[in-house]
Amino acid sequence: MAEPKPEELKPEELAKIEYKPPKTGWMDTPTVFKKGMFCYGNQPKFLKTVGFPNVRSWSVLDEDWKLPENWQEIFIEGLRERVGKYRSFRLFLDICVRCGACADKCHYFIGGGDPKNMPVLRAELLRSIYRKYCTTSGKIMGKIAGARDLTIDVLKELWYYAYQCSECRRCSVFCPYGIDTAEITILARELLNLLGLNTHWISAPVAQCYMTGNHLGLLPHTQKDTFDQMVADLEVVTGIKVDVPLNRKGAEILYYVPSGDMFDERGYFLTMATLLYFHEIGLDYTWSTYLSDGGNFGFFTTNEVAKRLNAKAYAEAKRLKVKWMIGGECGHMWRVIHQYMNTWNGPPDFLEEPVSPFTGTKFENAKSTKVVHICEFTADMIKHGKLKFDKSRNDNLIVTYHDSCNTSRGMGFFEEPRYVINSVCKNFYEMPENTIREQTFCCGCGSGLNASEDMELRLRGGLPRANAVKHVKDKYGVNRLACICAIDRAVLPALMDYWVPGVTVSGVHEMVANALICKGEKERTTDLRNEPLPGKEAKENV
């Protein structure tokens, strides 16, 4: 019989787990790969554009990955200069003792009952190599030490494996060492990446934000199209013009999103709200085409492109002359400005330390980078009373909150988007306590995984989540799922169709803007998705 498409799997066919170990030991059990379970391997022209080596055509079920001849050599050599450069990678690598505290705490492994998905066996793909080729235990002793040899299948292994992880770090939470997993597979994606091995999901974004500034490969003039269309709907909605400036000098403050804003509709309606938002309140700010994508595929290929590809930020910045910044509702795009910009692209002395321009704020933690979180900025309008509300105007939503993983257990990111939710909407439940801020679970598609072809994958990794999202849906009803990732709002809404059907999917600020009392605006009777009010449906059917 023919396996099952992803697509044609229904829910109830997904939710067979069997978690029961395989009978041989894990170095012994050999990989299958599973169609609806991995990206596509990558093409050429991308490879070619930011020069990634080793540029080829292949496929993945290919017996032969078309590699170099001393693709060994380039390996470990590259191992070995990781291992060197980066002492938290061999102290990860050195001083895990295998207790599987992580085991179960991966939504893979819980998905989809892979003892491969379990964080403690998935980092010791790589940690077997590593043994191997740069410990004296493994280079003599070899599997009775834990070490294997580097061949064509156990690199086919690491690749399959190495992309079946969100980079999410839940599993970090967990270990009573603090290894950090996710680093592992980040470096192990590095030297991958040394053969060209990448994916086509992850390689042309690179190659696209490196050519246009966005992942998308739009031009200034397809956003400015996109910005005109939604003025109109805005103006339908409001009967309030707004004014977007774009690549504006000298403004205070420059504005940058993931370009899943421009184009992804719930990210559409995000970004007609945040129109509407600044243009309510006077914000002297500017749009950059250039900078049109604060997200940073680079960062799931190698610490060397994504720093490449985050230089575009600070460089947009000096060249507009702008005193800050304020970024959207991104995920990896937070996590790279909160852990690494400062370190890769600056300091950006050019710039000052940002404040307020309405309630005299200073955000001290933006003191070194200079960019500020929307979610923060509005928490501190609100709280100095600068912000009008009918909350009346979302009293259709019961809406919960999923804490996207960058910005939560990589930054610590918790109350201001519930203080925001809060403050426009009267009904907000929270998911179950091991579920949410720093344990939250991955929508299941981070780090690149967010493809058509892997959807199995993804439903299995999202589980956990819906799985969430249900109990409060049974509960209290919920039908709204609001997250602060462009990420989150792409891929959530096949999540919840599949497994929660009846909860749609939103950015925070959409629920903002629909509250958000503005000067000269129309009696409203739609949100911004153009759909009826609460008690204003009669109207809107007249």
Given for the second form:
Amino acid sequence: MAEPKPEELKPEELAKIEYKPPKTGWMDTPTVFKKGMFCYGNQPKFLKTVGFPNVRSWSVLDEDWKLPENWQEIFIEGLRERVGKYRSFRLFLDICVRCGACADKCHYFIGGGDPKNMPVLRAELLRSIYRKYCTTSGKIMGKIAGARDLTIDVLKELWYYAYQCSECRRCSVFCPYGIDTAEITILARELLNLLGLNTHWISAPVAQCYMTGNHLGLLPHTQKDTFDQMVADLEVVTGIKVDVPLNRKGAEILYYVPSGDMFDERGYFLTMATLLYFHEIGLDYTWSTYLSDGGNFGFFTTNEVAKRLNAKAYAEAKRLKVKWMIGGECGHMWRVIHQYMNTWNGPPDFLEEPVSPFTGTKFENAKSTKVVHICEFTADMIKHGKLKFDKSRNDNLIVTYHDSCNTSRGMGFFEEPRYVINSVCKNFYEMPENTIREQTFCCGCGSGLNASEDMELRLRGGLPRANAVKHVKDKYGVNRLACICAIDRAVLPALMDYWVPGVTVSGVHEMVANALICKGEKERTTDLRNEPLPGKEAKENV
Amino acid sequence: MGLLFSFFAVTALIVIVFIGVQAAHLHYLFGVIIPYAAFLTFIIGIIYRVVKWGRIPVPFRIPTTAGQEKSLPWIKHNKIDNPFTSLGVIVRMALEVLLFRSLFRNTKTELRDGPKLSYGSTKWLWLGGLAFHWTFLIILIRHFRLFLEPVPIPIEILEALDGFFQVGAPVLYITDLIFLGAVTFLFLRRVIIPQIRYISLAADYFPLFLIGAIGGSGVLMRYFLKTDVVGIKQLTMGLITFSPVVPQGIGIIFYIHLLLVSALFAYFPMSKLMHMAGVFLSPTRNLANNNRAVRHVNPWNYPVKVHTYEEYEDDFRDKMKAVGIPVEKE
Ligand code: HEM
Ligand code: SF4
Ligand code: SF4
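Same protein, the form predicted in complex with the partner chain this time rather than the form predicted alone?
Once more the chain from above appears, this time first in line as the rest of the complex follows.
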């Protein structure tokens, strides 16, 4: 095909963005599926594993999506059911005044200019159907009331844009009523799933997670191998041989992470870092091969499937008879832990209220869910002087911090990671105010959009984030983007390479472990990536 | 299309008054029956909508957190943008409703060559919106002088403040000026900003035209086409005391004003104007972010099928044993 691939497109060209909407009204402007902007359709075998409906093989670009005969009925029934079950959903469909405050807050609109990526219009795509089938004025007045029929093209359009929203909630911060387009997308996807309309990139991990405990489908022995490799690598760097407690009953704490941390390169370093750190402080804890993913792609399909995947967390804590849990660095894993897990699968009465064994701090804010974020735990350790650092080991890093959407707008987790970073790094610079904390920009890949076939979508959606990094790179020479999200760790490197070459990506605790002074360690000459520490470069050459 | 439709809809309302009052002399219909019906629709409609919303469960506690969570005691907690307690929620809601706090954050994205993105603060919508709503409220309160005898002191004071500049006769109310200016601004931004025009529906233009026409007719009546104020007060007092009378000699402009207001009242419950009530119910704003400390209960939570550890171990027991991972069943 003559069409250039986005990776082959020059950044300058991709950044020529037309924000002016077309002449024709949005209802009359057909949606054209553009390669690079969507993910492949789901495949039958994965739908079957978790019992999704309409199992079949289909392709997004096919004319015929092979829907059941009565698909409209199914969709509309599903819609009616959900507006009766979620106050958020019905209210958000009812009260938008189309003031447009949210319009230019979405990274996909900023990076692409497609008007249907303005949060308000993304919501209108579904709202127009809601009006038609669930409100009197829409039924009677039709188009003039903003209502439209649910045709196959409307359904396809809905699919296209439901998978161009990363459920980041940035729009919701600016909306005067808090209308959360993420919530609308979540339920739109739930409706699409009633017809078996999902993406391969989401449904395959869901099925794997259901069977093996993690999205990547890593089997227990493979996980063990990976840990063994990490232990060996750590020994090379530090001279210390750490233990990896696996599925150990009676430990005080169950620690769990997104499975990207067993696989992806930055994730791998992060897990190494955690092993070293927990070994050094002598934490009485365990990993679990069954709970080998805290991430939850089910959250990108339906509420029910999300709950089914999440159930293993408390179940495993109970089986292993631990007292409480710590969760690793992950964005949507933490949205789920913080806002959903206890409601779905709690209350975890068999656990105890979390208390740090080293500082005695009671984590009051986690006393019901009983899961503490590793950054909360570490911040408390540092504050109590329990950790010794040689900050200079990180002196070659000029760090900025990317707030991940979920921990920011679904939790309010801002100071803990910053405190940790500042405790272990000398050089830290914030990106501009409108691009961090509650106003942070998505990596462009949240909510299961981190496939490779939708690279143009990712690069466009990631532009606002990358551009803010570029700002601090140009100004302060930033060369490290720290984050607390597995999807970030996996996708930001490609985003940086494209828009801001020369910036590396890591989890926060990787830098903690770099700087952490450990008992019995040899003089370190490299960081966990086996790259020379500052001041040690010369020695290598001698 | 939506714009023209709305414009003609409001024009039609005015024409109806000319036909109904001027030509057909249906004073009682327009002065008494329609206002009563509209007000009843308004009250019943709002109650109906709010009760309907209120009955829908809130399965998850999903506040949008716009500040630091309550965490370790030495980390400064943002009690308003990320409330942990009901008090915090009340303050957050109050700021939202009274001062449009979220809208205050508004930014305008600009893309320059480079590429270079910037997000400048923009307060116009916030300011215009505030001006519009607050003057609307004040004008509404001032109208109570028509329904209360004697006129309560606070309303007298409000009027005195509003007419502070003592310009013209009758005295010019500042709010009237600001109100018309704000409605015009809201309308203009809707037609001028391409994105906003693109998303606008008839349901967005109609309330603006209607409210603008209400303001316009009110101003005409007060400042230009002097009407029989005594007669009007007789009518309004009649309405409020349920002994309606229709005095002779009230100008047509009053009937226009009254029908437009009736239209607004009747339209209110079935329109986006319900944001007035909805904002209080919004789950991203009216819930405390204390999720991990206080369990939220979903009334329709139901048991689901899960893949248990036992099933998992059955699938992988040999592999686990081979690498020394402890198992339940040997
Ligand atoms: C609790 C009370 C209310 C709150 C907090 C509130 C808040 C808001 C906000 C924040 C906006 C968006 C900004 C703007 O466009 O001005 C808005 C828009 C609007 N409000 Fe309200 N409002 C309330 C009551 C009302 C009432 C009683 C009316 C009129 C009957 C009304 C009519 C409108 C209209 C027509 C718009 C759309 C303006 C446009 O088209 O741009 N509001 N409201
Ligand atoms: S900011 Fe809120 S009310 Fe305004 S257009 Fe967006 S969703 Fe609608
Ligand atoms: S949730 Fe994020 S991605 Fe979705 S519409 Fe809002 S800003 Fe865009």
